[in-house]
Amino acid sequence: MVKNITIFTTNTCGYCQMVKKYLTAKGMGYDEVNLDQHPHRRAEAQNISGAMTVPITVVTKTDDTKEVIVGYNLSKLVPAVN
């Protein structure tokens, strides 16, 4: 069961928009951290994912385990949020 979803994005990221659109279509809420508006959180995003690209989607389950999906990767995102 999903407790929280956080997406790290930038203003010019098309894949970020696709992840947000997918989650919205599924009726799932999420918190967005726009790294253009909050550049001080870039290191946090990189530490979580090991990547310097966006989107980085962090799905926190009710047992507080986290699944990190880098990019627009439905093969990982769909099972993570279901």
Given for the second form:
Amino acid sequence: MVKNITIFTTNTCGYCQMVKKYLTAKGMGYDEVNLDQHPHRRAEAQNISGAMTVPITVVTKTDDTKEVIVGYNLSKLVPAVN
Amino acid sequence: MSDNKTHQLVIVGAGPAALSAAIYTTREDIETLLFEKGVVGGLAAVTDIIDNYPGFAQGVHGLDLAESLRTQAERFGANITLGEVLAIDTSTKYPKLLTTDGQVRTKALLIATGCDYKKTGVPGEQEYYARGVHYCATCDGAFYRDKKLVVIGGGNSAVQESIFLTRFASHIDILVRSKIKASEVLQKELQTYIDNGKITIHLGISPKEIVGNEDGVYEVVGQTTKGELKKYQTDGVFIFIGLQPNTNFLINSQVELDRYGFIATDGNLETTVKGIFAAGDVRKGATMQIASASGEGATAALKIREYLEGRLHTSEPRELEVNP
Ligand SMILES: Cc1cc2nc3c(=O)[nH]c(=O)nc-3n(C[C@H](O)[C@H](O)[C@H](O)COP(=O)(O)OP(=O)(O)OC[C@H]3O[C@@H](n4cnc5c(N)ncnc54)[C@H](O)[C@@H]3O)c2cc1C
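Right, the form predicted alone is done, so what does the form predicted together with the partner chain look like?
Everything in the complex follows now, all chains and molecules, and the chain you saw is the first one.
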């Protein structure tokens, strides 16, 4: 079961919009960390994913395990949130 | 999604060509299903500012244009499914598509899958993907605030994206195999960044290796035309060396491709298989612009309507289309 979802995004990233749209279409809420507005959180996004890209989607389960999806990747996102 | 229904029209892709076609077909009450494996809006959605799309005097953000196209197509009933078309079977009366959502059958098919960025194939490119090697400036540029970058390529995309990246990077080295081939307007803009020291151009340099460690990329090795190796210190590399058509899923079909993988069409934008059309960047002879992709989408839609109504006449390449 999903406890919460956090997406790291930037203003100009088209793939970030797709992740947000997908979750909205599924009726799932999420927290967004816009790295243009919060540049000091870039290191956090990088540490959690090992990647320098957005979107980074962090799905926290009810048992507090985390699944991290790098980029817009439906084959990983769909099972992680369902 | 697997269903027994035969759809009227399936469109592969949801970039400008596909969405423009869908606006036309849905307004004509042709049931239209689109499959999109990436971003709705295609490459246009991952471009920062589009300055040459007619009707936007001040330019338009790629994401805003993509969103408008999507809203307009959906307003008339276009059904956009997020999924990938993996293969098509052209051996049956109606083409059958194998998708990540199952199988679908359609009377008419429009392929508007555009292109993807070419890879250099040098050592380190794959290994450091998203950890220092990037293909999307609007997605990943923000990670390089006050850092040094290398851009590989010398065409329109390389120059346009380098200019975008100057918002973040302290300095950009552009490595160009031969010479800068971008449009004059872009070259003029580029010159201002060369003059203020933000960008340095290195002509006659081919990439040989992208070097890094557990922290990411720190160097690009290039080779001059004389075979001499040169090293460029950097925090990251953006690669824009051209585009390749998204037609892998057609390889075992009867749709004819040219030697680069672009789809051959006639004057109706119909491929070598009846009822299968192609529009936009994926088409052989495409001019790789949003305005022309949209125009081809509209043309394909009108031809598809004729096809579905049994009125489409075979087109010779030299045939002139005259409106009645
Ligand atoms: C950096 C850059 C800057 C540009 N700037 C400009 C500009 O300023 N002005 C301009 O006019 N043009 C510009 N262009 C070109 C413009 O983006 C393209 O010409 C235009 O987007 C082509 O539209 P299209 O619909 O043919 O293809 P695309 O926009 O490429 O859309 C094709 C879509 O099909 C999807 N797809 C592919 N294969 C499959 C599959 N098997 N299943 C499902 N979906 C699939 C892709 O994910 C993609 O979303 C730029 C291009 C780049 C790369």
